[in-house]
Amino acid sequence: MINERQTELLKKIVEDYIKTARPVSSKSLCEWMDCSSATIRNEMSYLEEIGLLEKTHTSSGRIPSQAGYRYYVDHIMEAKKLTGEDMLKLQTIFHNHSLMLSDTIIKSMEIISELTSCTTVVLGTSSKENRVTKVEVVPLDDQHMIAMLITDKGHVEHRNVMTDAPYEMEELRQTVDIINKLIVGTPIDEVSEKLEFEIKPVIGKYVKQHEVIYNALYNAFHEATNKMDIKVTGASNILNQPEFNSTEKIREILSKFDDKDFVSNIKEEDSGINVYIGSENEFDDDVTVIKTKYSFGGEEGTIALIGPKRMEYDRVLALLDFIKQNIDE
């Protein structure tokens, strides 16, 4: 599509721009370049000509548009290594085998935002293979209670649970001592089903207040068995940023990454890291979503970040390979 001066001018436009976020002008060029000024114009007239590059109002000079970010990353880009220090940072969280694998990925991550200046996004599915090992329920009036479901794997889901109407303490333990003795060693996906269609008959036959008990703690426990974790870290950093300073559009974004339903969406469904710039992301014209999914040990998710699409593509993109090589190995 373009020859190698094209090339190596695209490169170093990009890269230039993603530095100092400021468009880069054919001057600026022809030192680094060893060719005229006027070469230099019509090769960076030419692409923009072919939606490259794009030039802006208040300047001469030009910056990368979405295809020539997507040109970059797929053509030109190249696999940077970590610094020792990046690379400390994170194998120090990686190495601490008293973390959980879940809190492993949100620390990473959370080194992430920090490194980057972007805002990072984990999206986290409860294990298939978590096992319930026991329910347990805190009364706290006769008509509020903390429900508690435990697994194998030492994950803790408890909810806050307020019933239809008041309940007697000793049907409440009655209902959970039949829970437990129904429901240990059932995967934690498979919960609301055995609860509908085999726990429930067996509590209506022994406990006079079933509907109102049972509704409360099939209602808590569908919740937290069926959710989606999400761990949002650095979304004030979009303010540090030179492209949003505009308020609207800085409010526009931020509400987003408050909208739980709408940051569930990012979730990946591809193998493999991928780059999703501007409007090829659902997220919002203006950003780039990175994104790789994750599966270990019955666990799965989506790690993410998002920034502006001036970012340190080979960085970002080697920060998140090492996190998926360590959740992998």
Contents of the next structure:
2 protein chains.
Amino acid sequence: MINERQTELLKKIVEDYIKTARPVSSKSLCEWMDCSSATIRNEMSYLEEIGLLEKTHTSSGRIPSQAGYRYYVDHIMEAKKLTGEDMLKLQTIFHNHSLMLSDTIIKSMEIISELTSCTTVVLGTSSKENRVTKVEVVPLDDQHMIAMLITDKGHVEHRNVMTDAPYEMEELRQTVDIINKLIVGTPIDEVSEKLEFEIKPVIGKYVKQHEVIYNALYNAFHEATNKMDIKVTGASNILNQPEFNSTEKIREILSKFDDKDFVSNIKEEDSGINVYIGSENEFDDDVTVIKTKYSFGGEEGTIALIGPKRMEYDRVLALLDFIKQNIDE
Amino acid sequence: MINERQTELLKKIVEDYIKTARPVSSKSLCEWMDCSSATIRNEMSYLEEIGLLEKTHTSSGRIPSQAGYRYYVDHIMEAKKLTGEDMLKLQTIFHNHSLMLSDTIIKSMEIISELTSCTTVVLGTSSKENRVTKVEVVPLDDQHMIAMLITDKGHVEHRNVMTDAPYEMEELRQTVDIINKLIVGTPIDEVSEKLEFEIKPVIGKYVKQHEVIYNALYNAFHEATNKMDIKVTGASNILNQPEFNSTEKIREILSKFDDKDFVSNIKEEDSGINVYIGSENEFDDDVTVIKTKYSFGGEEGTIALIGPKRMEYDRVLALLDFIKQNIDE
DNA sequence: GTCAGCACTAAGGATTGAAGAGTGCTAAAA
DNA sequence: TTTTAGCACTCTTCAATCCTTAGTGCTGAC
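Having seen the form predicted alone, I'd like the form predicted together with the DNA now, please.
Now the full complex is given, and it begins with the chain already shown.
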């Protein structure tokens, strides 16, 4: 479809534009291509014709179109090694073993956000593979308690619970015993169901105050097994990018970052590292979203990076790849 | 210092400016004050002379100066009741008892942020009054475990821990038993100390693998008792305010919101609801910070609201007061 | 296929002019 | 002594205009 020289040219234009954020003119490439600007213009107009380049106005230089970026990412760009500097910054975090995995991920994404002036998102859920290891309830007073749920993969959720009426300690103990006997080993996405249809009747049989205690605990565990952690880091870093210089655009993008339901849509299904450029993503036509799934033990989630279409694809991919590798240890 | 008519005038100017975000002209107040614009100009120029008003340029209308806002807040503004609408939106949250307190606070601050187009901050710590109720450790495999610490006021912290070398289950159990026997009742700010100087020697005496297990647990509990929760909500809402219409300003403010160390400085010492206008706060000369301490059971923290100096002080104060009241139940 | 040359286009910046919204000041009226 | 009408003056805002500059497209020759 496009010959070698055109490929080289496209590569150069994409990379120049990524670096400078200004349309690339034919003249600026004369020296590099060792020919006149007219020749380059001929090639450029061909690349424009087939949709890989575009102009911002009739007499401007060329910038890559969405398809141009796509072609660059798919066919031209070479995988890059991390620079020593980038690697160093991340490694110190992964070598700090006292951090929880989720904190490690969040911290590294913070760093990536700074390194690349993009915004990063970490979506965590505990996966279906998690099974309940233990349920623990610590009473506080006669109407409050803490309910904890621990899974075999090391995930912990806890909720402060208030009952609608005072309860008896002994009855609470009984209830928890029953739950523990019946629930251990249940995959967490089946916990609510199991509580309602299998465990509730048993409790009803043995415990007097079953209504009050069961309801409170059911709510706590139901919530705990259905929550999704969302962490957006470095939302302001993306403002360093010259394309976000209108307050309108900023408002638009940032309010999307604030919208949890919207952000949680970023969740990735595919297992590789995938690049969604412009309209290919649901987020905004002016950004590129790069995302990948991770899973370690029972923690499972998506990490994503959001930046201008004009982003350093090779570097960003190298960084994400490094993180992904490290999560899988 | 200023007579009644001047007070009325200042009040009107502040409130008009808060509403419209435009300098208030003498002519626009003629009808309201039932006199000519010249008379109003005379009064205005006096208020300017004593520093309560200022102009944006020689022939503009007047806007309140920082001192003007201060005077308004201290001497003129009347406490306002919440409107039914505002109250309704908040009440539904406070009546949902299945939420943890901290979630309730965060949710209500989200709503306030939206209602007022300000950004809100919730800083939570578990106070010194929290005492350890129980320490629980759940082993995952021979090098991983979950360490949990529960306080009498219902605060829970947990960490996934990895030891430097494999450990024996039995030894872990012994260690945890010892810790539990000695640590219950300790105020959480003394936990690290107690572990190091009183508990470590005992463990050393009875447990073979004490180094490996103790170190891992010490790190977990040390971190857990020193952490501070920071939650910034509605950072993008503040962008609706017309004063934040330059990308420079936006960048400046938002990057401060992203800086956790900076945000944690907002912590409030005083117990009332306090208003810090412009240079009175550490945040930025162009904003007002309103903050107050809350404490409920052992949870203690600060809630703050950050917006333009031109904010609806009466409404914001009423909203914060309502939350404060509700936290204290 | 490459290139020099030229006509053409749009953006960006500087300048100008007119309109509008205010003020300050002064002298007269109340 | 306070209020007011009137006027000169200041500054902002907006649109129109002009110039410069950085590009392109095209053509015809090499």
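Just so it is clear, the structure is predicted and the values come from calculations on it, not from any experiment. Numbering follows the first chain given and starts at 1. Just so we're on the same page, rigid core means the largest C-alpha set that superposes within 1.5 Å between forms.
Taking the rigid core as reference, does Lys107 move its C-alpha 2 Å or further between the two forms? After core superposition, the displacement of the Lys107 C-alpha between the two forms stays below 2 Å, so no.
Quick check: Cys118 between the two forms - does its CA shift reach 2 Å or more after fitting the rigid core? Moves: no, less than 2 Å.
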